[in-house]
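Starting off, we have a lone chain in the form predicted alone, written out as structure tokens.
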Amino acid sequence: MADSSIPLIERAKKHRERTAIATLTGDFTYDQLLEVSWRVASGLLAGQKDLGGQRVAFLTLRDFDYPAIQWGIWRAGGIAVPLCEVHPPAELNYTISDSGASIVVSHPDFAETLTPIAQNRNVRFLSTEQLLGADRRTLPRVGPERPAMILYTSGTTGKPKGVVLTHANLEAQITTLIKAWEWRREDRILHVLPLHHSHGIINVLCCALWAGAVCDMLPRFDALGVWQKLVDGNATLFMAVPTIYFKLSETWEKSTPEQQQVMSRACRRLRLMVSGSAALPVTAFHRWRSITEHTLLERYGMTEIGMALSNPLHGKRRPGHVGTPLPGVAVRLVDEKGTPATPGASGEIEVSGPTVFKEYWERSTETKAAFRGRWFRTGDVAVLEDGSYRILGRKSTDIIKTGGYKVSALEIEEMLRTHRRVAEVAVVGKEDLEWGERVCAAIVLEEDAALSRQELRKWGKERLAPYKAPSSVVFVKSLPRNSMGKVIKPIVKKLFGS
């Protein structure tokens, strides 16, 4: 008999008869994700007794067979490491590389890219048809300090570093959404987000099969198809990133009449929309509300930390804010020497509590780094504004100094964004011997408009302070972004030259 001591897993055995994961092919119960993990599990042990922490890199199509692969690998006491379907084989090399994956698990679909880079490796390949079949045999226990995933950052900055996150960690980012978004067994979620990122497995799939809920997962994000789902479907949440809720509004506003009344009257009945993994404009917050009613809940987090601060589930919701911060996680600003920040002032965002990663994986002097004693290094900065807090951006990327001021590009981008040609905006600093940095946009404009660098120069000085009006203009037809909708902003930069 097999004995799993992790608690997402142990826990499903209170659902064994209820849908755990639907997809387009069929429903299926707890009780199967547990046999077929099991077996999964099994076929990765192939005679050992426990895979002793050893690396799993895994590709899966986005359906039933992800939860069960991966609950294999942690029953096994493999860590998982999941891919991206989307990544060119140069990044899914760099991910198995890094991680020292000494196991590559794909589905057929992905086995032509897959099985070279595992054979230049001279690492072990499955296939997943081998794992889910594979006969049952005894499992180890697995306590929670062991580590149970690496998940990359996004690498807007530099390159991707795997996160270490122990089972202990797991439970902790998970427990905390659920006391906080009020998760129950009766939920349905629809899934359309990236599986190799913590708000695609954590926030939506962990944090569903632990409320005993039903995740709904598409095979990928098409806008008509999760408007089709949401009409047809009886989903209960709805999580996903601001380039996403920007799509679905787009094609309610090309629908009829007719076909919007249907598309907002089923996204009312829906008890909560989740918006997060980048800045959402609050233009974007306000079109949503007008299409569905439904007022977006903004939260905080990264793959380091979870989710560490957000919006009520019940109370105000302040556009441009992410809220307080959330059960069992400790906030806290401080400025450029670490010390708490004054009151109303601007500082670094630093994270401590059970949520809180173990290391970058083999990087032990950027682990070292990345930490003030047990409070985390975000980063990101923010200030606090009437009990809420506002993210000003990426102290690295975001925060631009010129002539002698501070300034948020998010702060510029939202203003940049009123303007009625602008659909898209990325603002940068660029270094300047006069100013230090010059700010500067990257603009996408709205389709068949037309605008002048002079016209928006213009336009900006009227409603900015003149040190934060862009000294440098471009015009552009999209913003290079990452998976999770993220704007690279060093690929940004480089449109203004060297």
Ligand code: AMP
Contents of the next structure:
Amino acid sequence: MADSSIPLIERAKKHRERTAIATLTGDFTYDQLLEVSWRVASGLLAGQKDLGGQRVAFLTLRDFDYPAIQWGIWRAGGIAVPLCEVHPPAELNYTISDSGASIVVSHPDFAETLTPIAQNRNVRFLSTEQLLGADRRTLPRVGPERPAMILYTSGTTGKPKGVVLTHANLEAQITTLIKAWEWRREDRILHVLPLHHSHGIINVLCCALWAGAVCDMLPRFDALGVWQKLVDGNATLFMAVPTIYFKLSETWEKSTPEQQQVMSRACRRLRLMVSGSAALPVTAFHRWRSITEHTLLERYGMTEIGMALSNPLHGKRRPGHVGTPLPGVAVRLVDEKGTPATPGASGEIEVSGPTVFKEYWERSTETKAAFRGRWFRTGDVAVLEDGSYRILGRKSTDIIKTGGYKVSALEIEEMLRTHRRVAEVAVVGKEDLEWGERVCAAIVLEEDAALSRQELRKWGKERLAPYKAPSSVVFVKSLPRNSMGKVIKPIVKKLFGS
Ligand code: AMP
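Would you mind giving the form predicted in complex with adenosine monophosphate, to go alongside the form predicted alone above?
Full assembly next; the chain just shown is listed first.
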């Protein structure tokens, strides 16, 4: 029996003949995905009736194997723990050990790294090739309340925590986006994001497969390759993080006027381009619009809650804002005491509803601390302006308390970015006896540009309230970023002394 009780997989039967996954080496139908994931599930079960929530850590290439293995784990009753291909062995080992994975699945390309980890931990090691061709066996029924996936958070502070998402969570996270962004089976999305993070897994891959659309997977992100694919392909959708839009803009600017025309025209064929996972600088929003005529749709979300806020598909998208709550997602702003913030005041974002995760894996204290009743405390601070939310940043790293004022690092970054010689900027607060915290800025200058600290501080003081103007400035060649392109603020902080 190959019946599945998982809605995402059940739905695939409606689109059997259609292409599900397109790769550089070939296209794969929904039927193939159903068939191969059945084999994978059978191979994983190896005679057991149900994996019963065993964790299966897996690392594949960015191609058809990924959904085939992911669906196989789910169909066998396991919990999928996707690994990140650019993580060093120590981090892979951490994820495998923290999740208590009993099986590690690896593409042969990663076997050299993963085999010793699996051996040391005494867990089953299976190659993707072995699983994809396994004999089909009866599969268990898997209910919506069962955990489907553990995703490890970026861990900018402390050790990464495993976010447990149930099948019901996944369904809620997928369907809210299907509705809000009007996904349909005629869609085709170009997938260039990492596959260990919810942006790439849920917003792109799972939504495409839920809709019966085509997910066009590129083996890796490289700006020229993406442009080429946009020009040659027939994508209708694109979703990325701000750094990717930054790199694509840079490549466009370095192209000849003829190439630029072709590239811009190609983008105009898409119906929607989305940005998220980090604040989209207003400068990047305008730059992309002038290149492609696309008004990027910025949304806000988090591994623990999926997507919560989004600019509208139809209607005005405001730069620097993340819009309104998505269907079925309840959002509120609260003050330090948990009382709803007064209109116009900033507050911490709290979210509740079926998209909110079940728990942090084996961390009951952290799970408890992350909730206020039914509300998940995101740790992000925002303000509601004319009906649209604006993110001020993470409470822990972006809200700087200086001289009795609370200032948003993101706001200061926006202002500093408008200096024509500034390419990138990260603002942090550094403990200070006199001020509580000092505003410090790490700056990457435009190519061949020169600017002194004094000039920049003077410029800042003319445009920002005195307590917001950075008192310390360092110039760096690049900012430290994680695999999602997010600036790692604790590392930036170290640039200003310990
Ligand atoms: P992750 O769980 O890795 O997706 O990271 C979620 C965090 O990214 C949120 O808690 C926010 O701090 C940040 N984030 C996501 N989207 C946005 C956005 N559009 N603007 C500002 N910050 C964002």
